[in-house]
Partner chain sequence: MRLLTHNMLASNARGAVTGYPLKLQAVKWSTKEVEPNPYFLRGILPKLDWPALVAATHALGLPELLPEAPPTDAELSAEGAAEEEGSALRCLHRALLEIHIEEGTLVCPDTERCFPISRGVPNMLLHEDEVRN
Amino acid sequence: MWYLCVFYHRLLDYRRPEVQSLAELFGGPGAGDAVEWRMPENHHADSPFHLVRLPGDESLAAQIANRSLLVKGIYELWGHGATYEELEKAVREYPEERKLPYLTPESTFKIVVDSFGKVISFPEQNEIIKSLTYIPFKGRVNLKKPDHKFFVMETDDYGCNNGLPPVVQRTTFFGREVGAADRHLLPTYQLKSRKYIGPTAMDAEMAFLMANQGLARPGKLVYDPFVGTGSILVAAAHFGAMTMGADIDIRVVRDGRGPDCNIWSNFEQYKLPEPLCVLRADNNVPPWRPGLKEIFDAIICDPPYGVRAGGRKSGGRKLIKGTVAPYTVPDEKRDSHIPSTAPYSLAECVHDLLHLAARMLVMGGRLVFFFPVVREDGVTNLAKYPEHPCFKLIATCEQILSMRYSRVLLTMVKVGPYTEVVEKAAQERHREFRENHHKWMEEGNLHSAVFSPAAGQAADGKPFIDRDSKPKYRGKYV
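Supply, in the form predicted alone, the structure of the chain whose sequence was given, as a single chain.
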């Protein structure tokens, strides 16, 4: 059946992919691809109201709504219309056998009046509820813990400056709640209350969205090769997954800010299982023994792309240039030695990440990571996303960060085996990166693209920025 899916009006590109990933998580392989979408009549694609058909019974819809961060609720739609007269006609025409099980005398119920783009006063809400006399409610009202919750949802002409184009026509929906979001975990995990954070710590809501895209759940092993302060692993651990992380900075993974303020204290704070291990490891020179592969169910990470923190790789500039030969650290210095590092271009970093995932992910495992995109004149430059023969790209979710750049959350599924041909091609690519280090640093430097002067100069010589050029609406009119 078709359900009414009501989203929170935020992170618009992330909403449908999250539902499809959760359908895959709870419905089994192929369930995400079987999800169907359509828009209610006269509604824009970025409206919070969507119609969805799920490949399962009502329990699947409830599981998706309860786990989702962006779904406000999923409802069995009994009717909708432009006026309350049209709504009454639609509800009366809805099959009686679908309505009567929820209107029995022994049941309790509650009616909620909600809206988008407008405010409905309490007296108006009471009048709306009283007008529903054509629905034969026989049970008792229970406002705290009802057996069934019914919603009247209204959207109206809210003008052109409220995030969406003006609606063509007012619409009112009536439906029974099948499942609702539980967003209490966001204030619980917010960064401002966390013991150990850094300048690039992932926002709690985004970390949980990434964990959903990676299908984190009990019995699965999730790996973050750029673990930092562990925000992504905290979200994965909350959903019951086993976690493991790595970072090139030994100070992050070993010391933190002291014995009571480090990556481990973040897990202790929320009473979550600690990571199986946290390695000091370089994504460019992975520490895995030869022949080891297919051990992770998901790799979820935020690679460094040089805006707030630049990527680093082992070797040092002199070693990469060839002016210094490779060295072996003496045994007496191994405990305190901090290896030299060199800048790590975005192109090389993403290549190494895809190669690592191709080798270490199980078949059907997911790679979820952010990829930066430079924007020109306030419009995203649709650059070609990274590709790999072992992976299929299933979701792209853009988050606009500024007028100059945005980042896209890429979700990939491993569909091909890690073969000798793939390994040999990766080795050739590694050799090319090492021989042309400076070339890749110039081409992969997002920082210079974002922070270079804007086109044109003001009278005082400062970069000119047209404040009126910023689009009032993030999407396109249809």
The other form holds:
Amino acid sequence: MWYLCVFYHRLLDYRRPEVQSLAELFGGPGAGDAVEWRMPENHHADSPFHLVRLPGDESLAAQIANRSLLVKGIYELWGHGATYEELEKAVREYPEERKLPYLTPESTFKIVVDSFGKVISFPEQNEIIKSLTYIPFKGRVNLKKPDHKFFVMETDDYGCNNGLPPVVQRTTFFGREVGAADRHLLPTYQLKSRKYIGPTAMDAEMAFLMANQGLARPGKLVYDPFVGTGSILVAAAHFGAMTMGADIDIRVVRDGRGPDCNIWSNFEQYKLPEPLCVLRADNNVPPWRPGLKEIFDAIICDPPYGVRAGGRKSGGRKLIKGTVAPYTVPDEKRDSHIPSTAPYSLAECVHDLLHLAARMLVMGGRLVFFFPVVREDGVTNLAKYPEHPCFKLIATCEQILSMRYSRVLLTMVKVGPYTEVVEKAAQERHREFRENHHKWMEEGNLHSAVFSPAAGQAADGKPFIDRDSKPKYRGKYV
Amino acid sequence: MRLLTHNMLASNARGAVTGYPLKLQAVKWSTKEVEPNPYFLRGILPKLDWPALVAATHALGLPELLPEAPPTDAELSAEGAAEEEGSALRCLHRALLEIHIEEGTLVCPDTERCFPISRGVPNMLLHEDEVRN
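Give me the form predicted together with its partner chain now, not the form predicted alone.
And the full complex, kicking off with our chain again.
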């Protein structure tokens, strides 16, 4: 059935993939691919109003909307039009048998007037509600807990200079709410009230979106190989998944900032089941037993890509550089020895991540991670995303972070089994990375691309900023 | 560290042949209550190395907890197994997910390299001279 799906006007690239992932989660395998989209006539692609065809019955649509973060509401659309007259005509033509069950005398209802890109005053809202007398409401009004919620929504020609997607024509929608997002989660989980956070803790809304992309739910095992303060696993645990995490930095995973401020306390704070395991391990030299594979249902992570936090791998930076000859740690110092680590290039880090996922994800399991992309002159370069024979890329969602770079949330599904051929190829590549450590550290060094002076700088060293006084449509910046 | 994790880990230090199973020497362990999920347990059972899990429970002084042979799918799916004290499902659940090693050591069977477990976190990071090239 087709519904009207209205989104919050933020994280535009993340909106449709989230709905599709949740369709897969609640509707079973293949349901995500069965979702179809259309834009209402004359609507810009970034408009919050989308028409969506969901498989299954209405309860699936409700489940999707209720679990999502970006769906403001999914509605059974009774009619729409450019004017209120057109709307009336459309609603009158909508089949009676679809309308009457929701208009019965014993039910309670509420009508909400909503708008996008404009404000409708209370008296105007009342006028609009009064104009709906052509709908035979028989039930009683209940504003607090109605059985049925009806929405009148309109978007007007508000001009094109207020930073919103341009509107070609005014549209008015009337629909019955099927489900809506529960964004109460966000104040509960916001980072500013979380006990233990680090410089790269994942924002709560994004962490929930990632957990949705990873299809986190009870009975599933989610792994984060760069767990840090656990912000992604908190979101996965909120949705009922079992969690495991690893990090190379023992101070973060074991010590935190004291006995009441560490990874475990973050889970305690929200009364969530704590992770099954947090271990200190290096993703470059993973400690998995031989023969172990296909155990995680999702791997969800934010790899260190060298802009805000640089990756480290074991092996000793001087040893890898070749500035010291191979040495052995004396036995009497072994217990207190702090292992030396070397910087970890993004390319190698991503390679190891894909290999880990190929081996450790179940078939159909999901790998969800951020990948950085450089931008020039405020435009994102067409990026080549990492590829792997075991994986199919199903969603790319860009979030613009600055004029110089974006991060893209990649969602991949494991479609091919982990075979000896795949394993051999990965070992070969691993050796190549180790032998050409320098070359890889220099290539694709994102840090310099992001922080080096821009070409557009003026002679006095002040950055050249194009200050346009009119607010422009900002697209994916929202 | 839960025994599920113990079942997944191996030593990858230079000189280790398989590095598995790691000998478990627990100094302090506790029980953490976790909601049993039969669906999760049925899914994870075929991935486990059963003898290693049984050996780990023996190392903790719990020889009665698990039988020599893994439970069958029928035992795990039996009605009310999640609620029934002492059922195969509950025993597996307890062994795998509720026993939490807080302090101890994991010892590589090939090289005797010790991986410490402190405050529940096993430290599997290698020293720079132990990484295989």
